[in-house]
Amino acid sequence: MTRDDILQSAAQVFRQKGFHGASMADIAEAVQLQKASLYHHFGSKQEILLELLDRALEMVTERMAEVMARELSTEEKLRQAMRVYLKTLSEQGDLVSVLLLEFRSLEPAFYSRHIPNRDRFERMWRDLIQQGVDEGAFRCESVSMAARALLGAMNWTVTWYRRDGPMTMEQIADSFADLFLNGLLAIGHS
């Protein structure tokens, strides 16, 4: 039994029961370990949660960095970043659900270790939007608010997206990108 196996199972347990509803015994049972053996790998449920959050953020940050490094227009970079991020959310459902829904369960000491990683990821989105503003491709009153709105819309898909639904995650990403880049108003509408 590896740490990765335990973390994968813990993510499933946290997604199903919520962090506060899950116990170390639930995680141990999911990986078919004695509870005492689980403590050999992790000192606490908080430690497991922090490692899950770190892994999730590392994954989405690396994927975002790959998009940011591409030689593309800012508009296309934003579209691709949205596609990659939403694809990751759909493929890594347990892990990202923990990231998006359980981070508030961290105790203060663990929370303060988590926040710089989260802020770094959010800063990548703000920087991309700011680049578009600086180039004259995007217009917004507040880059920070635009990034939060964009992330909020995408993050919430973990609660409603279904693989067997009417749209693929790529179609949803393109729809969101069109909405954010073009807005709701019809061109020429006064």
The other form holds:
Number of protein chains: 2
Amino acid sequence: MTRDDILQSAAQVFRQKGFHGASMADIAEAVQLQKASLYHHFGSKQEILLELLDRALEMVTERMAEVMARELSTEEKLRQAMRVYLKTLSEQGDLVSVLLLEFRSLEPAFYSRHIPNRDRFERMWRDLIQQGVDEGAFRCESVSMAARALLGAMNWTVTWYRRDGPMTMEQIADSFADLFLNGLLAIGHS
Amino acid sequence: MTRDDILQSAAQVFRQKGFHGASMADIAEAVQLQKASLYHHFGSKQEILLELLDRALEMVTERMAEVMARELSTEEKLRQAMRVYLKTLSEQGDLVSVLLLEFRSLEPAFYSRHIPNRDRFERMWRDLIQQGVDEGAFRCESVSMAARALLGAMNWTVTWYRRDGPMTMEQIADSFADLFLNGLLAIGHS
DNA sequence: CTTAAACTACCGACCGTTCGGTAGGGAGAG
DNA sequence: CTCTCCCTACCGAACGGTCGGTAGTTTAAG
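Which structure goes with the form predicted in complex with a further copy of the same chain, now that we have seen the form predicted on its own?
What follows is the entire complex, opening with the chain shown before.
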């Protein structure tokens, strides 16, 4: 059993039961180990959560940066960013769910160290939108509110998306992108 | 101490620590009672959560229905619905946070009884958007995806909104409404 | 022989919950 | 007016069980 195996099982258990609702015994059972054996690999339950959050955030940030570096129109970049992020959310559902839903369970010390990374990821989205506004491709009152609406809609999918549902994450991403780019109104705007 | 006092404090504690992270002793302390005394008013910790969720959902559904009944254009109705929902979210932050974030802590039996009410609330939003499409005022590929994007953006505010932040919930609501109605693109759509 | 990784056995603390009991305030009978 | 009875609200103490975490031992591979 490797560190990674434990993390993967822990993410699964945390997603199902929540951090406080899941016990070390639950994690141990999921990874087919005795509870005490977990402490050979990790110092504490908190440490498992912290590493999960770090890894998850690093992953989504990395993938986002990769999209940002592409040579594309801002509109297309936004579309692809949404597609990549939501695809990550479906492929690494356990990991990202923990990132989005359980980071409030971090102890204050770890929590405050986690926040800056989180902000960095959110800023990438703000910057992307801001770039569109600067170019004249986008138009919106508040860039930060637009970014938060966008991220909110996408993040919230962890609460209802099922892999065996009627739509794939790519379809959902395209649907969201159309909505955010064109809006609901049938007539063009002034 | 009334049942309501306990519920209010419980919502506050659940929001801060999560359902599983909060103990009956925490709730008792918040309402200045011994934890044994809580069992005079409620049968179990689960029962407190259940009643909180029921009340919260009933409240937002009621307010939403009130807006739906107004004689307005569909666009204006959507704007007002968003304003009312987000205002509720800021005024009853504890209650709605528990509704949105802790309902997964319900035991399966209660959970399945809760779901239909939840669906009923979400359907109101879908119906509102569908009405706009039928009238020709709105245009979107998938009504249910639009509703979920809308609700996701709004629900996610519980994770970042602070009452002492730079924007009021009304401003945020208007900002979100403009974004969802007009979209990001600067040029009119085809 | 060493060392990493797993085990069994256990700890004190805390969990949700229950129990027996009490303070105080009406309600009804005499 | 008072005595009895009951009721609501609450409390201190304790219950069985589970929690995160530790100590010490065995296993297995290099």
